[in-house]
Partner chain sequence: MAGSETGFLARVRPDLALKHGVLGVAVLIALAPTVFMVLTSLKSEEEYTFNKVGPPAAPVLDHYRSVLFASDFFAWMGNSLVLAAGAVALSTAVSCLGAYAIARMQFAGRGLLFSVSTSLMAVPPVVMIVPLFVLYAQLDLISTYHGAILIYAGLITPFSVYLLTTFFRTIPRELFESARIDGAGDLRILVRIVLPLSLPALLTLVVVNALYVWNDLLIAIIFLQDDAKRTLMAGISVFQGRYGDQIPLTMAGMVFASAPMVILYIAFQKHYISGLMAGSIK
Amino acid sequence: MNQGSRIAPYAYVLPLVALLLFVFGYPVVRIFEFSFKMVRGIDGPWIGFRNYDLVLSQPLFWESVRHNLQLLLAVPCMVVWSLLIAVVLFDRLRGWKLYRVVLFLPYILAVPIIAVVMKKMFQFNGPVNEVLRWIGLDFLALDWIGSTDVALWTVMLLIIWRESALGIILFLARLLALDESLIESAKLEGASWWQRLRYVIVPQMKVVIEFYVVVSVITILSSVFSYVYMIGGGRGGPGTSTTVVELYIFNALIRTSLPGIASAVSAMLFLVSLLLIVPLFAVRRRANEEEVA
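Kindly present the structure of this chain alone in the form predicted alone.
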């Protein structure tokens, strides 16, 4: 192979790489630059790590981080729920293809649309509490949106319901690609449904589960702004009970006009997300190696 043939593939992708670097790379570089400046307007003087020191000394920032960590409790719930539903669909119960479409529908709809509907349903006098009162469970009729103790858990329920749709489709796609002779052999040996799930299905789903866990963690840490913005009335309410790191960045940039502070938090969030993307690539590489083997 001559030199020109080796260079040709890179020449073909060079325009796309240049475009991506301009669209995504340049803003990232500017964010890191702004995080070390006292920005007023479009630029400002260099102040070193002062923005970071100010952010790390604010109780509201740490409260936002704590809320993100609390939302991480949704990840194991999403994994277990998605896996169980996928396995039930894999058993080809009547109408399973229709159920698959219905379950994936929330993931297609925009988050603000779902959040507005769910906010109406979970109001104190909304349909959810009315049903609970009708069946005699008055003690469960809570102020799901207006209570500082419950609001973040309500957001978590919404996240679990919507984001699990992706897990169900991922797991079901993997199940449909499995060698079903192993499952049939387990049935002939007298293995129960739970035994087949634990000893036959889950071991073969390990790579997909790891992939979904990493994606879900990244989602919880850096992609829940629309959920809390809509449920919390745009301010992370009631009070600051649903304020997360993304909303903290939004408030610093838009409401208090502090681009340096917003950039510092954005830079830290970017680095944390980057650390989580590394194991994601490791999982994908291991999956490719297993497929080749």
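Here the rigid core means the biggest group of C-alpha atoms that line up within 1.5 Å when the two forms are laid on top of each other. This is a predicted model, so every value here is computed, not measured. Residue numbers count along the first chain shown, from 1. First, how it differs from the form predicted in complex with the partner chain.
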Contents of the next structure:
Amino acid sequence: MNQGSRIAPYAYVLPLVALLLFVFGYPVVRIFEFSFKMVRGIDGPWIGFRNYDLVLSQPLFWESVRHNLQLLLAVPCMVVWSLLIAVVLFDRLRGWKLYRVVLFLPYILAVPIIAVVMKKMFQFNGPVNEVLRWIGLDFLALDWIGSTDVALWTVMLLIIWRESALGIILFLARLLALDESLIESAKLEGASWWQRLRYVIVPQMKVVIEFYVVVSVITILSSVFSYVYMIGGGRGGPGTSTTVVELYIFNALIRTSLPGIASAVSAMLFLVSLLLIVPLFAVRRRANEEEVA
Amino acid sequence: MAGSETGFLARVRPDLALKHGVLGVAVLIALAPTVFMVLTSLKSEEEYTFNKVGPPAAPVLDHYRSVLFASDFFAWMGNSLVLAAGAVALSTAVSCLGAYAIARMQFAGRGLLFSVSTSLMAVPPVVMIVPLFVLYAQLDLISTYHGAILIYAGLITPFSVYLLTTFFRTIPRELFESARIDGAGDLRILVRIVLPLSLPALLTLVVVNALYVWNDLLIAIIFLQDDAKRTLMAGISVFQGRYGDQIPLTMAGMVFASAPMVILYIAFQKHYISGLMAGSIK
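Next, report the structure of the form predicted in complex with the partner chain; the form predicted alone has already been given.
Below, the chain from earlier opens the complete complex, with every other chain and molecule after it.
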């Protein structure tokens, strides 16, 4: 009996450990190994830091990094927009539950599907520009998809459009869990709508906002592949104007068959993601204490 | 009080109108792509050239007919379904056992296992693909269901373990103790007591994880390159490459592709919303 129960826990976690080792453990070890090798096919000779030298001296790599960083500008927009909508929903106007269902819809639609739809909507002769010209905003009728200067901003709009839906729902859930007596007493003391928002509501939402910011940063640095793959015609186009780090890795592995190069970039992205784990844990713990996530 | 009844203008509260206005704009923005997709799918190619915004003057169903009968959408959906079901089943089974041990048993490395597993939620999937691709090419696992299912199951498991462990910990200790006094073993406790109590968490898990696999593009295009194994999302990318110029036809395809998830969402709103909030890290 004793013998059994000492070994039993390991039997329970064995499949878990095996699965995690296969899908995460093995690849992490190998990306570091590959990143120091000239891999052709399945293996190759050690070449020291040459993969890293090559990657770091390549303008396309830095352009990809810059694109990821530029996309981070979406995060403040997402926070402000989600907060505004959540706070208005919180007033529980007639039909607010229906509004909530509709406003979460963008998050239900798969990214590749919505990217295809948006790509058609934002074509130079598409409906978006038609409407803009019709209401006299001709100067805004840009070549949203086809121009190298604009395409990444279009991707960003799409990210804001979709990821804000999550923010709205998260923020609204937190608002509905607030102690409303504070808001009521602020109202009785004559605080305006804006004052109540600024001094009563937002301070109590600090934790959930932090949580949303960290999650969004992780998403934008590491999970925007489907957006750029679909909008950029599978190549991060036009030209290289929407290439991001994920697509750089994909191209190095699949299109140019250079696993060593792809591994060097993967290794660097992995190290960056490790840095993000610390704030993620901190905000998750605090959010759990407030039971928001 | 009397003042508020003096006239019509006083009763149309400007702040209410403003709030409805803000929500109206938000709804318009949220729905615009869906409305465009549906309206356009009903237009003929010719009508779309001069009517891009308005409703179709003469609705046609030809594009849906082409999508249903002359494309591979059903096969793609079938593949996605197989992968989602396989990966979710495997991950759930593995995670239930693991989370039960982490939540309710004593063993060396318990805390470490939980922290490492939870941390993996922040690691981008793209980091894992290079070695797995090289390995799969060597083992002939590219374009196999079981190969892809294994990867998907792995990628969704950290979240499963996190969610189930935190849920299992909330189950009162007395339940375990009384079951043990009745002579029940761990496996019996897990299956007979813990899992039935965990149905809400399990449902959340299935929703979030199935949606992740169903919506994924990255793993699908790398590990399932064979036409016969193509998933819905990878299929969409092929479809738009081939028929991208025929916008109404493309939109009919997108309507058809998004229908299953939208229908499920409308049917199970509550589980979706709470599930995706819990799974927002994925």
